[in-house]
Amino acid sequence: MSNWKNLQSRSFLESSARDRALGLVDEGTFTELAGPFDRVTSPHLALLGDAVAFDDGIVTGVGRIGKTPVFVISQEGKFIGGSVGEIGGAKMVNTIKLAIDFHDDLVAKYPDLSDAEKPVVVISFETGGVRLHEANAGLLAHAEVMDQLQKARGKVPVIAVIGSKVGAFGGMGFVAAATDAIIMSEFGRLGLTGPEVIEQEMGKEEFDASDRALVYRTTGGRHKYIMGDANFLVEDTIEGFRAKLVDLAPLPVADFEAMRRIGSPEKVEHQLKLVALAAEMQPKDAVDVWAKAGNENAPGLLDVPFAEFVGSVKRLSV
């Protein structure tokens, strides 16, 4: 584990869940909850004779960014692909619940509290979704996390950060989409079904999961930014993600309502327009959609340097 200042320049893609959790909040403020020394492990994996992790592959805790209390959930893709089971799901659920309870207690005690002093939740996604070893328990955990997101609405903003190796897929892709704002790097990936599963079900001719360019054109951060699925695109460093969190953490809840991609009738109408556009266009590749957004050199957008891409790319508007 490196010190905080060294963490800032480290690639987010290459960082562990714990280093991401430590680096996203202010130096020395992170306190881990239900950490490895508590040894809360999956009972299901033990029964199957599989290896367990003393934190179940997920780091939870609380820190600060400026005056803002930040409740952090950070998934570790190196442990069973960041999959969510009973224990990891419970840690996610209770961290969000703790943030909501903390918010309610603060507001009741200090009714004039500024927005910058109210808590936010940050989820660093690195997961393929449900842990198949735990099947029903993992599915239930997803539902309970979604329930907490609904309870957080209008009180505690929930911000997704996606830039790790596994990405955010499966049921956790739904969870990420239901957060108030999504920050991605160009190496982050977001979707419902992962590339390997698409290839398995549809065939290699339809989708070649070994074609990295195709995978990133379909699920990668640049594509998601153009489509509006990601609100913000940042450089692949912990500092890059943290800088955007510094901007977002003190904002009022109403600002996050405008950022959210789902929920309101206007957002539903927007999604329906996207569906209608897809039916009309019948695009064969993401590049077709990038061109529709007004990008003249659509095929070259993956190769454009990051700063130039962010400064010049046109995002899809319907």
The other form holds:
Amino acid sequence: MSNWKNLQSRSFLESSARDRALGLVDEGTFTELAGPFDRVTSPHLALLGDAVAFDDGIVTGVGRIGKTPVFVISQEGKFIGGSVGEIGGAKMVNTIKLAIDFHDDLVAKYPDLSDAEKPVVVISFETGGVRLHEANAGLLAHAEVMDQLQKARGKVPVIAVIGSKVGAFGGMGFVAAATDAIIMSEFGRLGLTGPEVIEQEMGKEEFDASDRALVYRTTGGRHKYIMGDANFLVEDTIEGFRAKLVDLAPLPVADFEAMRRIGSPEKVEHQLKLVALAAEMQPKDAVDVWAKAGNENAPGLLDVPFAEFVGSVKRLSV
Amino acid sequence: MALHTLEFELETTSGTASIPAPTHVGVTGSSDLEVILEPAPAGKVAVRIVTPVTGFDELWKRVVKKFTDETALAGARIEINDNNATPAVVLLRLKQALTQATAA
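Since we've got the form predicted alone here, give me the form predicted in complex with its partner chain too.
Next comes the full complex, this chain leading.
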């Protein structure tokens, strides 16, 4: 086990799934569920002759932030790109389900519980979505996670934290978008079709996945923050993400409903306005949209130091 | 096609070191491995390795023997999920696991 205090200042980008899970909650409070010692490995990978992992690439467990019980799901990008298969998917689904059941039991037993004492779910995404080796099971897992997110809605807030190497793409991009609040670092990346896949399907002229600057100004945290796809932008340390979770954890569930980007007729209306703006603007690059949002120094916005960026950037409003 | 599972035991006669608590290190990333080290009575080290690679059984045994000899391990259970790691990486991860187990 890593030392909690040493973890806090560590780069979130470079931290393993287990270190992230451990460091995001209060010191000494994390208990892993279905961890490596339970040895629940993927039966599909074994059949295919591919390497397996004792935790199937996902760390799940429960901890505390202040008074708030926190159910944590953390994906490990180094194991087959953080892809979601049958076992890892089941771990995700059941962790959210556990949080909902816990919430219901708690509220039934203690009707005058404060908001801070009710559970939340935190998902640290690092994935390209479905594991293609077990694609049917993986897709089903995505649907089941979505189902649990809907069941959690209005009861148990689900917070996405995105700041790891692989980013949050593919089906898990949808799942991330369906959470209540999204916290990103500038190195976090969020999208549906990842850069490499766009290049593979549409050609290098359409999207050059080796152009890091292009990748980051299209999928990176700064862009997502300007667009409103991410609610919060934090510094790339475990304590940076943790500090934001400390702020969010005690909030009433109604506050989380307001943070959602999708999921109500009003939110759809807002999203349609963004689509209309895109159709009207025909932007050639993310920079065009940043300028439209009112940023005078749009082309240089990626080079501005983080603190200055967060302090001065104008976010798109339609 | 299926994954290769290798199981063997090493007799340890002169070792003194033991594993205080179950420990897990590493990620089965590309060219990497994960290790579970667990306490076991002195006298033998039981090893289970799951790997996509075949044809290196003797090398695995030599690497694990080198680890138990160098660390004077008396008894343990070692489980490894491997993904094409080189012998040097295997040895490093085993030592990392032992360091972590004894530091806890």
